[in-house]
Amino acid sequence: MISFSRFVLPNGLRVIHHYDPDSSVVVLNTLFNVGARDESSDKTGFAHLFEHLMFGGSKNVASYDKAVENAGGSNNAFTNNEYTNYYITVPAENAETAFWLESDRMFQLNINPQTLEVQRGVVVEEFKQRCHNAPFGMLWHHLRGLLYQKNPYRWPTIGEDVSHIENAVLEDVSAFYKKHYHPANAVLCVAGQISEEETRSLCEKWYADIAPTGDVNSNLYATDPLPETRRFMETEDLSPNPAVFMVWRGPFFQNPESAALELFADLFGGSEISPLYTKWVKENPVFNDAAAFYLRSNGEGLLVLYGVLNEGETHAHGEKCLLETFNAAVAGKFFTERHMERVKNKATSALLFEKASLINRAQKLCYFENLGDINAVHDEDAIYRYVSLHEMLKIVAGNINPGAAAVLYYHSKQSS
């Protein structure tokens, strides 16, 4: 159990306090309810751009990183399709410094032509390195493009096209900041060796006078019907070997069925002793690597199967191997209750390990608060623990149409 208390400031900022007397530090974790899905289709990558811009200084802090270092702290951030998360850790005696730094960049970020130019260059270079010059760099662009036509999940967090960031102007960037990066659209968790009384006092001192500059994100998006037939794309990639990817849309994070799909994917292709890997990498080497995983997210989950082909093997044969083995697994030909117990223990142990970290606890509290049910943080492992083998296979069969996969064939090429 993660103990916490909760209060809301008049400006709409939701604050979660988690006391840990055994910690010598204080963590401030700020979750902004904005991600890649909140971008315009012609201005993608802005949420990721702000992950960088937020470290460029603010109204009263010329150098954010230098101030953090002077306080003996550390910080980082990450962005995904649904939200952007920033966190800072400082020694408990320097807790107020963290409040000052985090509140100031929520109050007034220093967005000017110079900082935009610097961070735009960093993000553009990151896009080129990750997407244009790395094996499978455009994978999620291709797969999401096959899966969605209207929904903003059709582009990855880094953006649909690098030109959107290259052409970003100060006016558009400032408007995105004012719309999304304000107290009413954020959750703050203060965790560690700090009392609830001090947390309330410091929040009122540093955050209470920050006025909202936009509305609370509605999290309503255009939807696409589930595919009813196979969707296909064939392209080249920098990978030294050709590959086959198959992907299906599935239930979202809060739906307990998403946990069953995660367990299934781990059993089916999550290790070198899984049926997928054993059959097609070890026993019948069609692939030199093969795996399956399920990505759980606030919007929709994605079930992914893939195989990297050995020389002389065709894509069509690789797809057939993936699909036949998947169908056999859903039919119950590989797993026993003992397998099920092992994979559930693995999942629940991973959750326990995550919660050993103060930062992870702070992030989980923000995440579930943003979902609208913070108390669900206590039940996170239960959805794994109580699903049976029969129920898992029934859920997979009910959610995944084998004939309606998005299928991507990669051919290898030698240079970009």
The other form holds:
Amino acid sequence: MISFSRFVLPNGLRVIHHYDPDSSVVVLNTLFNVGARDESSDKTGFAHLFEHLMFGGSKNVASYDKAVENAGGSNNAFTNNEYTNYYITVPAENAETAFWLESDRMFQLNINPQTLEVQRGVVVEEFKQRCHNAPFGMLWHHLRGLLYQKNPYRWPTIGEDVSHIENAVLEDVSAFYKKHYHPANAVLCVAGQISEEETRSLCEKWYADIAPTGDVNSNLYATDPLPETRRFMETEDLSPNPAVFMVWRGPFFQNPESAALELFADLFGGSEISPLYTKWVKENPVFNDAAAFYLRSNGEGLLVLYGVLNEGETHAHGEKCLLETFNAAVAGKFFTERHMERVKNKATSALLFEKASLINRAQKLCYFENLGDINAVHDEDAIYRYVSLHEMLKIVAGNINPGAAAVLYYHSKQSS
Amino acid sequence: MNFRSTAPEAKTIKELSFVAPKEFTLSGGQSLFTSPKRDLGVIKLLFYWPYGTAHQSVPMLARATQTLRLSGNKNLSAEEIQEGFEYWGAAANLDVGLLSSTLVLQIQKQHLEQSLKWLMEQGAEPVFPEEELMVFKQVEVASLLRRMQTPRYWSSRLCFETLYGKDSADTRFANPKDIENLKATDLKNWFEKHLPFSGAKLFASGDFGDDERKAVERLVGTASALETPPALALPQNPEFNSNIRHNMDHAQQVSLYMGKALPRLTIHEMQTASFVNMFLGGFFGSRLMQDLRETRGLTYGIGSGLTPSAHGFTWYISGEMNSQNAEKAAEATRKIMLGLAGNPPVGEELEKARRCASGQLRAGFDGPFSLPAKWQFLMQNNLPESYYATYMDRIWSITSDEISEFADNYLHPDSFTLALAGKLS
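Form predicted in complex with the partner chain, following the form predicted on its own:
And the full complex, kicking off with our chain again.
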């Protein structure tokens, strides 16, 4: 149980306070309700590029990082398709520095040509490092392109094409900031060794005068109908081992059915004792690695199965192995009530360990508040508890059409 | 006056206060260190053995043994053993470093008894089944071949192999053939000699109180002290001042890796080295990050650090950059290294690093699971418990002249090996 209190400033900023007497630090976690799905198709990678620009200083803070370091703190951020999350940790006695820094960059960021030029270069190198220099680095570019035609989930957070980042101009960046980076479109969690009273007082002081400059994100996006037939592409990759990936779209995070799909994926291919792994990596080694997972998100979830092929195995055979085993699992061939008990215990343990970290708790509180129901943070475990084996399999069968997967074949590119 | 234009006072952190782990001796003689109890519902129990890859006779032996130690015994298969953990929502995470091997049992407090009992019963006498070793080989070879496609893999490997020699305790990078040649009997021998539960030190953290301690006392077997790890052979023909270039046509970047072997340092020298490293590439405000990333946008990330070696430490610098920028970045790195001796940090730069290092030192002790890693570091490097408190003092007492002198002694770029791997322009 994560204890918290919540209040809303007149400018629309939602604030969550979470007290941890055992901690010596204070965390300020700020979630802005803007992600890669809010980009236009010719300017992808923008939300992530903007995350970098947020460290370029603001009207009253010449250097954000220097100020954090001066206070003995640390900070970081991440962007995904749905939101952008910034967190700063400072010694408890320097909590006000964090309020100063975070509020000032929400109030008036210093967006200038020099910062933009440098960060464009940094992000381009990040793109190459993550996508071009790593085996299967372009995976999500390929998969998302197969899954969606209109929906902005069709490109990954890093951007569809590196040229979009190279071509970003100051005007676009400023408009992005004005539209999305304001208090009514954000959630702030103040966590750690700080009282509720002090939190309220510091929020009043540092955030109350920041006016909203845009609307609250409507979270409405173009949708694509669920595919009814198999979609397919094949491409080359620097991995010496060819691979098969199969993906389906599934229910979004708040839908309890997404938890059932998560449990199923874990049982089916989440560990080395899953039927997918034991059957095709150990007993009959078609693959040298195989797994399944359900990527929950507050847009749509994705069920992913994959296998990395051993030498001499064909893609078609690999796909057949994945699909036949999946069908057998959904038909109830592999799992018993003991399996259900096991996967629920695993999920519960994972949640408890997640919540042991102060930063994780702050991020969870912001995440659920942004979804519209912060109290749901208490029910994460309960969602796992309710579902039975029979219900889980029924939910998977009802959501996943085996014949309508997005299928990706990776061939090995000859390399030096 | 605009209240925002005045920064709130940032107080300096000069003291480190934490509750040190309590040490208990189990009935068999093993040490059990416990962190202060936190009401979380979960526990981490770490088993630590002072043997790692530096002590192995052939590449991958230590990793293979530790990875497969729960892969079957005379009664149960790997799947059955793993199922026993997962049923209780527990996980046994296995790892191997240069100088140690670890097993971390992550458990819900309510299932401590069942999970720990299971670990003790099923993990005491592994048989390393041939079929499990075969799967391990297949998976590891494929994974290694994928890693070998990345510039980072080659820059670090070539740097270490040049620095210490290909067959030294510090390197022993595995090739696919080494993995394929592993034998179950060698794994069994390695396990029996170096990794029995009876020879481990234990660290408990999280929701761990007296009742849980009694359960550990009851369930963890009696000890038979391990031999002290033998002295490791000195590297043969170590080289320095080597400039290695490794072209990879398919790559889109170049990975830079620079390294230097440091001898075993005194506590005072270690603390100085840690703090001097801050200025080089040890934090976001370091000279490398500020110049190469924040001013020139040449890299997504570049950093430096000190990593344990068989006979001391390796000081390394590592980063990835555009092919056209690689030589430029290497040259800039050399200048920054020289600059720490010729133009040591003073004033604001020195103060900022002090504040940052002291804040991070304290934050490193925050959280319910922080202490075991801190104690593991002390143990691995034969350091006293007072190390962290004295490091805090050192951060605030070190002078600019001392930094200059230390950098002059240890950080001259000509004494480092440089490896650039990737698409060389």
